[in-house]
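In the form predicted alone, a lone chain appears below as structure tokens.
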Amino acid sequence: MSAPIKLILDLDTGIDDALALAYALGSPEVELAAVVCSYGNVTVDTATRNTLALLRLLGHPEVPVYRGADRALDAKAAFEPPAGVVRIHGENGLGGQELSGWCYAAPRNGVDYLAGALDAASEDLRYVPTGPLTNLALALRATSADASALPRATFMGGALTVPGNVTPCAEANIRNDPEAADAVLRSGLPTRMIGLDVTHQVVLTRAETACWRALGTPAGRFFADMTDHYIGIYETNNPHMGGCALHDPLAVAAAIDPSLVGCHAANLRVDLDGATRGRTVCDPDRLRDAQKNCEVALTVDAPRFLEGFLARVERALA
């Protein structure tokens, strides 16, 4: 039997991060080594509390949780989610569904942990950030490792061939810290971008959440109610989609099984100024370089992903 895949998640734990966490815990080939928390859908403190509470709900309180950065690299104050993000994820980031365990804190330093994990990284490590890339940018500064020799990081963020979701050019995770994303993409680190190009192709409906509720478990009811809140936002903002996009779970899935997505090799940069701030775009200075550091997902086997997603999440919720 092969050794399990060692997975580190980096979550700004709102609703789709919670779904990604359940997907990872329901994946039999995965050992979830740790969760590092970030800001984005919520503050970093709320993300940390949400992650700890969800791990307890899902029966895995043993998974270490670390508190990461509380703001973008160039920010002068800690991040507070804007009103539009609060409406999408709810005041608590989980669609208003309450969980016990909120008072339990995780004081450990996420950037220090991540830098150490990168220094000691082996080929079986899969690191998946689903929020801003601030923690990764800070860890790359702190590590002694050659970034180009590290295992590939699969991140949820960006948009190459489709419009952004917070501006016409920018996707939310990249827009929350363009400087961090640009530093990561220029560092030489092998990356895989799971952006809006593919995440808008995988959609969850109320029919599937009803199946979770029918499990009759506390986790099944919680996740069904939480995700129905998220679907309701999509029904208002993006009614043509017919459900909610599975942004963060697809990033975890592609890290575990890269064959789920078809990728274009590229060297990317992030625009840092003007109306296109936060745009992920091919870097003209490295366009002809033989070495391409990023795999940009442009196609996805949506039926196979959705079948696996539903089976794995149900396993975690049951």
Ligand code: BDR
Given for the second form:
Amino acid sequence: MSAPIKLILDLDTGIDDALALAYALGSPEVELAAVVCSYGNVTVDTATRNTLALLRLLGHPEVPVYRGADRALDAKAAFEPPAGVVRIHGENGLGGQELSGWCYAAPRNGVDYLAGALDAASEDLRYVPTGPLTNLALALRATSADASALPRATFMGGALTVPGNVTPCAEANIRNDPEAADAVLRSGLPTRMIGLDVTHQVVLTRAETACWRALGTPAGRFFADMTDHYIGIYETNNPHMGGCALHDPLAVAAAIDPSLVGCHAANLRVDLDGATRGRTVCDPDRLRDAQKNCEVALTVDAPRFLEGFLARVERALA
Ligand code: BDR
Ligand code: CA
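Just the form predicted alone so far, so send over the form predicted in complex with the ligand.
Starting with the chain above, the whole complex follows.
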């Protein structure tokens, strides 16, 4: 039997981050080494509390949880989610479903933990941020390692060939800290971008959440109710999609099995000014460089992903 894939998640724990966590815990080839928390869908404190509570609900309280950055690189104050985001993920980030029984985060700062973990990393480490890239940008500043020699980060964020979801140009995770994303994409770190180009192609419906409820477990009921809240938002905002997009779980899936997505190799940067702030775009200055640092996912085997998603999440909820 081959050695398990070591996974570090970096979550701004709202609803699809919770689904990504369940996906990871239900993946037999994965050992979840730690979760670093971020702000975005909620504050970093709420993300940390949600992660701890979800790990207990899913039977894995032993996984260490680290509190990361509370704001974007250039922000003066700690991040508070705007009203539109509160509506999507609910006041508590979990669709308003209450969870009790959380315990305490590890005392070490999430950025220090991440810098140490990347420095010490071997080939079998997969790091998957599904919120803003602030923790990663700070960790890269903190390590003396050559970024190009570090393990690839598979991040959920950005939009190369499709419009954004918070502005016509920008996707939410990148828009929450464009400077951090730009620094990561220019650092030489190998990355794989799982953006709206592919995450809007993988959709979950109420038929599947009904199966989770029918499991009859507390986790099954919780995840069904939480996800139905998210699907309800999509029914109002994006009725043409017929369900909710599985942004963050697809990033975890593509980190474990890159063959699920088809990628275009490119050197990206992020627009930092004006109306296009937060847009991910090919960097004209590095267009002819032979070395490309980012694999941008543009196609996805949606049926295969969805089949694996349902099997893995069901295993985590049973
Ligand atoms: C991304 O933004 C967050 O709201 C979601 O959790 C996901 O990571 C989608 O744009
Ligand atoms: Ca997220």
